[in-house]
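Just the one chain here, the form predicted alone, laid out as structure tokens.
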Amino acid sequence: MIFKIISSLLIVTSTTMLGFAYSNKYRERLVQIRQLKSIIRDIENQIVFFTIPIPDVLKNISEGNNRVCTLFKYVYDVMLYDRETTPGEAFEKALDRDINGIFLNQDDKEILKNFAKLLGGSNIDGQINSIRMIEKQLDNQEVSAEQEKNKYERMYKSIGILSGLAIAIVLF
């Protein structure tokens, strides 16, 4: 009897943890899009007010301590080791690589790739226009991510708990 109770508790706990872990990606995506918007604003400030070259901007951004900054660190590393690599090519390599803890979906990655292709390819006014366009696209992605989070986060948590209870009841 005690064995059945303990095994049932383990099953419910493990399925609940799976449900929470799976729902976490929706919350993390929203957080990372907001971090990305903040980084884009920081890039704009560094370009406009301090006229810092793009590789140095990427280096400054990569020194941050959130998950999205690790993406920029990888881009900076690619550009550091291959000096002929453009920011667009470096972002392409970074986004095609599966970086642990990055929860951006394919649309988010395409926006970033388009941003990187425009980065450093024009004068300051052209880059500001590109940054504003990317900010609007990220605003739309943020709304979409928030809707997905509200829709799926609670559902996966509930599925985790309820499936564990169902398995425990069937086995008990």
Contents of the next structure:
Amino acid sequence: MIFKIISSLLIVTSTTMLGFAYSNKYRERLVQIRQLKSIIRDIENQIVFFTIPIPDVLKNISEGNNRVCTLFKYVYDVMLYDRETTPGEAFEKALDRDINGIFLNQDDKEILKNFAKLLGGSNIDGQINSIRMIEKQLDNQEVSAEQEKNKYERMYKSIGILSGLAIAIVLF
Amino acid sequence: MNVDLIFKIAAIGILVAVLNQVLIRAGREEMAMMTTLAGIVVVLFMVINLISELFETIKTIFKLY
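Form predicted together with the partner chain, following the form predicted alone:
And the full complex, kicking off with our chain again.
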């Protein structure tokens, strides 16, 4: 009897944790899109006001301590390893790799790739224009991420708990 | 007579109802229908023995074998 109760509790807690992990994905995505926006603003400042070369900009960004900065660290590593790569190729390589703790979805990554292709491809005015465009796209992504979060975060939490209870009751 | 089974079915019914509401609120109508169907199937499997028992009893009562 006690064994039954303990194992049902184990099932319920594990599915609850699974549900929370899934719902966490939506919250983290929103947070990381916001971090990405601030990083892009930072990049803009470094390009426009300090006229720092792109690899050094990436190096400065990658020294930050949030999750998205680790992505830029990968990009910087790729560029450092192979001096011939353009920022576009470096971002492509880094984003195609599955980095642990990055919750951006395919659309966000596509936007970032497009941004990287334009990076370093023109003079300062051209780059400002492309940064403005990316900021607008990221704003849209932020709005959609927020909507998704409101919609699915609670759903996954309740599904986790309820499915655990259902399994426990069926097996009891 | 085993009364536990009735409570079990009642609990599953409540859980499936709540899950259904949650999924519909989140705009996943097709998933909500799937959970309802799954609940029905699970409960059916639970009572299938009793149903067959009932049929056997009827058969023996009316000498249909």
